[in-house]
Each structure stands twice: as structure tokens, then as C-alpha cells.
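What follows is one chain in C-alpha cells, specifically the form predicted alone.
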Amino acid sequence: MSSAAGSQGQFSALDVGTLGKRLENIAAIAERVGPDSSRWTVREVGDGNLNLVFIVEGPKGSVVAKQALPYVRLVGESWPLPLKRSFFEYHALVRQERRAGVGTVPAIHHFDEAQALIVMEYLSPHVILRRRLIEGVKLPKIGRDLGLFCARTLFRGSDLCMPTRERKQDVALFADNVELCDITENLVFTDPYFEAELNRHTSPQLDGIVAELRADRDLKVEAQRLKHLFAAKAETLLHGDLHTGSVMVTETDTRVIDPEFAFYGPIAFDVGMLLANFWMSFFSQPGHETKAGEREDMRAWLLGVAEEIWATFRAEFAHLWRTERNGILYARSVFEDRGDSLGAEQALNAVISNIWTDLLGFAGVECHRRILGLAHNADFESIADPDRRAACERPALRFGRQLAVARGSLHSIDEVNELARIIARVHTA
């Protein structure tokens, strides 16, 4: 990996014609692609909301180049956004690889801070996980891989594990990711619950339930309590935008990408957002089937993946608690060193219980913002017929409301999955 912070002059947005010349004299790139950019093929493939993404192919191999733009690509120059988000993405990827292991995120070959440019491993034949779920493809390793990634990055980035000075320095570093936190704080927790300018939904099919949710005082209070939690509980370094569009997969490999929203927040946030996307995929499946009942096996599998993610997270978090709890929280000097291992287990159970309750709330508001806010999921958006799409979105909205408001009465993943089944049946009948 090479770094060239500040070495490339004034920022300029790259394109397929200029990227090669920018990269060809960088040794780490030439080693992987080839030294002569005239023999490279450059394609712009970005389909996200924020950035430019290029695939660079040459005689020796391929890399991916990702460049931030000084605005939100989805909206345009009317919504400016600082280039420093690539700085946070770079530092998050470095930490995630260290905490979750080599091969869990793309390897970084080069970072240029001035150009907001990260050049990283080209993942092939990987595809975006969300696309596979829309296609009805089951991936055998995904639940375990994502459960381990969450447990390891979230535990090892917290005061449960990190040296306190190192962690506080990290908190200060990522605290400057203000603008991307502001996007989350507004788009996830606030905008869906009133008539925000950038909101959109399937209309008129969902107009009734949208009005109902925006008049739901209990729901709005819970959404704001969750926003309070998100803003105030700096427990660990989060990915910050962990969903099925931030994961690339093959049958045997899972990589987590795009952590530009990284910051220190509640452990439950990443897990809740991730699980919400599997539950939304569950509700979306009938919209993609060609005959009634065709996707029932896929729906059952998706609920099973949600169960496996949570079970794996719990087991690995508990393992790390027992073997790597060397930070300032729940000190061993208070428990194990005094022969009180049962006290340590009681504390672990309390921590896990709080994570569980909080993640359900975060999952609930994620279901809402992906249907009512600015940035929607392809799970629903790729259903062309608006009546059919609304028939999938409506139960997902009901489910999200129950998670947010009634999360304290849902005590297991089995109960939540059964709630999803019941709501799906009621609103499909």
C-alpha cells in the first residue's frame, strides 16, 4: 500500500481519459496493472449515491479507483459534500482489515488525500450482495461471515478492547466526519417522519400509510430517541452504512466495502442496519417472483440468514469478551481476577441485551427511510409495477414500526422473524 497525501496538487475530478495518466507513475499501481497506461482499459462503473468508481485493467491485472466528489452525486452540485470523506474511508478500511482480518475488506494499494482517491483491490468475480438477493440466489457463507465481521470490528474498536489513549485518539480523528453523520442523522432519523423536500415514496399507493406513520406520535418519539442514541453513544468505530449494497460476494468469499460514513457510535447501529436489509429483502421477494409462492424458499432462507448473523455475532462477541476484554470497561480486576467469572458473564449478558434492544430500533427506522426517504433500496425500486411494489413496501413499513416502538417486548430473533411472517401474511391476504 502506498500513500500520497497532499502530493498530487489541486483536486480535479477524474474521468476515463485522465485517470490513467494520474496513476501510471505510481509503483504500487504499475506493479499490478502494468507500467504503460496506453495499454490500460478504464471503465467508469459507479452506481452509488456519492462517488466516482473506475475499473482499471491492464496486461498485468486490475484495480479499482474510487474518487469522492465535492457534492452528493445522487443530487448534484446543489448538495455540496467535503472530499475528506475519502480520508475516513481509507482509515476505516485499514482498521477493519486489522480487526476483522485480511480478506474481509478490499486491500488498499494507494491513497491520495488531495485527490480524494483510493485505489484498491479489484474484487472479481464478486458482485454486490443485494443484486444476488434480488435474483433469488442463496449464498451459504454470508450469515457467518457478516456476523463475524460485525462482532470483531465492533468489539475491537471499543473501550472493551482498545487501549484507552489509542481509542480516544481514534474518536477525535473520526469525529470530524461531521457532514456524513449529518446525512445519517437527517435522512435516517428525521426526514422520513415529515414532508422533507427530498423524500419520495410510491404514490398514491402508499399515501395512506405514510400519513399514518407521520402522525404516529409513539413512532416519532422513538425515532428521535434512536437519533439521540446514535449521536451521543460513541461506543465503537462503525462502518456507518452497512447494508447489502455495501457487501460484495462470491459463493466462497465475502468483502465489506464503502465505509465512508465511519464514525464512533453505538455498537447496535451497524448490526441493526444490516439485519434490516435482510428483513426488507424478505418483504420484497414476492415482487420479484414470476408465479405465486415461487420465492417462499428464498424468504425462509433470508430469515435464516438474519438468525445466523445474530447468533454468530453473539457467540463471537462473547468469545472476544472472555479473551480480549483488555480495555477500561468491565475490568478483569473487578471480576475474573477476584474469582468472579459469573459476574463477568452477568455483565456480558446485560451488554448483549442492550445491543439487541437498540439494534431492533435502528432496524425499524432503516426500513422506513429506505421506503419513505431519499435513498431507496433496489430490493423494492427494481419492482417496476407500482402496485406490486407498494404491496411489498407496505408490510415492511408496518414491520419497521413494530421494531421501533415495541422493541422492548421482542426478546429473540425467532420472535422477530415470526413477526415478519405474520405481518407478511396479514398484508398479503
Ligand code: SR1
The other form holds:
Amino acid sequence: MSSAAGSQGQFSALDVGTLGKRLENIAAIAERVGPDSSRWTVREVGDGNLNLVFIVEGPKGSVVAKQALPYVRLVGESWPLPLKRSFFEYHALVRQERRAGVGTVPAIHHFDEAQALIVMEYLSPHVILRRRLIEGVKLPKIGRDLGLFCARTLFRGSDLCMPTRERKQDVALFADNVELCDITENLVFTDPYFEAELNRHTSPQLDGIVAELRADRDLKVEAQRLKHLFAAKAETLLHGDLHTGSVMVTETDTRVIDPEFAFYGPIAFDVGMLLANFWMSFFSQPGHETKAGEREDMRAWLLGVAEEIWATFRAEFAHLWRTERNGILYARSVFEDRGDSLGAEQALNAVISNIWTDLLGFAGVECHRRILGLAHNADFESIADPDRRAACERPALRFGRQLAVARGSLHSIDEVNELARIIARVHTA
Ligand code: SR1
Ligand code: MG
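Now show me the form predicted together with this ligand, since the one above was the form predicted alone.
In what comes next, the whole complex appears, and the chain from above leads the way.
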């Protein structure tokens, strides 16, 4: 695997005409795709908010090339964004593969820091998980795979497990991902709660509830407390943008992609973001029905996935707590080595309980920002009829408000799923 050392001069944005020449002399790529780039086919397929993504196919095989642009693609050159996000994505992928296992993220074939270019495994026939959920397709392994991914990456990247010198160096490395954190700090925690310039929502259908939420003092306070937590609790290396658009799937395989928002933050953030996207999918399903009630089964399945993610996360986190708790936190010298295994279990329960309460808050604000902010999600956006879309978005907003404000009194995933069902029934009209 080549690295930043193989960098090829000043940054220039690549296109389908120039990418082949850029890559053909890199042995790791030529071996996979074939030696002569004139025999390659290159397609630009990026539909995300930030980057260029190319599929490169040749006589021997295929790769994906992802290049960061010096601005936010969704908005344009008026919003500059540093290329170094590619560096953080590369380093996050390396750590995630080490912590969650080979085959949980795409394999990396080449990284060119100056060109902000990562060349990686072409995942095929994988598709973006969000797309499958919109189509109403159930994926049998998804809950377990994502629960394990979260537990393993988040536990093993924390002071519960890592040698603290190594972790502190890593905190310093990722602390420079300032601009991507700034996006989250503004778009997730702040902008939805006032009339920020880039906000939009389904209007006029949602005008009433939007005004109500923006005048809701308890909600605003909770959103700012959650932002405080996000900014101040450098607990573990996060993916940082773990939604259903950051996961590629087949029936039998699950890969987490796109960790360019990676930085050291609270364990609960990734899990909360992820669960919020399954709950939003639950609320969006009626908008994709061709006849009433058609997606009831899918909706029940989605709530079941939320349950499975949390159950798997908890069980794996507990397993790692008992077997890999070698960091500076909750030292064995205080508990097990003194014959106090019960003390270690009590501490585990306290840690899990904090993660649970915090993740509900993060899930709540994620539901809000995808409906009120700049970056909406396709679950709702692909419902063309605005009345129908608003009928799905409204209960999701109510649900998000309850998660953010009343999270301290929601004690189990069953209670939260029941809340989703009740709100869906009562607030759809
Ligand atoms: C300006 S970037 C908007 C959003 O896209 C990314 O996927 C993140 O979710 C970010 O918040
Ligand atoms: Mg992304």
C-alpha cells in the first residue's frame, strides 16, 4: 500500500479524463485494474455532500477512487473545506479495520495525501443501506453487524482499552479535524434551532411545528448541552457521521464507509446517530407505500433492528469490558484484582447507562437536523408529494423532541420503540 510519501505534487481536482493517467503508474492499482489506463473505464458516481467518487474498471478488476474537493460539493466554492479531511478518513479507516476487523470497512489500496485521494476496494454488488431501506428491503445481518462495529471501534478506541500515551497522541492527531467538527457543531446542534440561512423544511406544511420547536426553551437547552458533550468529551475515536448513507450492504455483507468526520468524541454519538437513522426510516416508510399499510412489516422490522443494534452493542461492550479492559479507566487493580468483580460490573452498568441516556439525546437532534437543517436525508426527501412528506416528517420531529428533552426518563429500547409507535399513530395527521 502506498502512502502520502508517494504524493504527486500540487492538488488538482481529477475527472474521468485525468484519473487513469494519475493512477496507472501506481503498482498497487495497476495490479488490480490492469496496466494500461487507456483500457480502463472511469465513471464519476459521487452523490454525497462533499467529495468526488470514481469507479475505475479495467481488464483485471475494479477500484474506487475518492477525492476530496477544497469546498463543500453540496453548496459550492463559497464554502471552502480543507483537503485534510481525506487524511483523517484514511487514518480512521486504518484504525476501524484494526478494531472491528478486516471486511468491516473497504480495504485501502493507495493514499495520496497531497491529492486528497484514497483508492480503495470497489464494493460490488453492494448498495447504500439507506437506499435499500427506502425500497423496503430487509437486511438480515444489519443489526448485529452494526452493533458489533460500534462496540468494537468505540471501546477499543477509548481509554478503557488503549495504552493512554497512544490514545493521547491520537487525540492530538484527530483534534486537527476542526472544520468537519465545525460542520457537525453547527448543522446538527445549532442551526436547526434558529432560522439559519442554509436551513430549509417542507413549507408551509411544517411551519407551525418548526416555529414551536424553535421557541421550545427546554429543547434548545438540551441541544446545547448535547453540543457541549460532543465538543468536550474526547472519549473515543468516532466515525463521526454514522448514518445509513455511510453503510454499504448486500444480504450477507456490511461495510462502513466515509469516516472523514472522525475525531475523539463521546461514545454515545455514533450509536445515537445510527439509531436515529433507523427511527427516521421507520417514520418515512408510509411515504413510500403504494397502498396503505403495505410497509407495516418493514416498520416493525426497523424497530427490531434498532433493538438488535443496541442489544448487540451492549453485549459486546460488556464482553470487551470483561476481557480487554486494559486501559487507565476502571482499573482491574481496583476491582477484579481485589476480588471485587461485582464492583467492575456495577461500574460497567453505570457507563452503559450514561451511554444510553446520551445516545438518545444525540438521536433526537439528528432527527431534527435532517428535517430542519441543510443536509436532509433521502428517506424523507424522496417522498415527492410535500403533504405526504410532511406527514412523515412531523412525527419524526415530535419523536426527536422527546428523545432530546425526556431522555432521562426513557429507560429501555422497548420504551423508545413504543414511543415511536405512539407518536407515529398520534401525530401523522
Ligand atoms: C455540508 S456537509 C452536510 C452533511 O453531509 C455529511 O454527510 C454530514 O452528515 C454533514 O453534516
Ligand atoms: Mg459522508
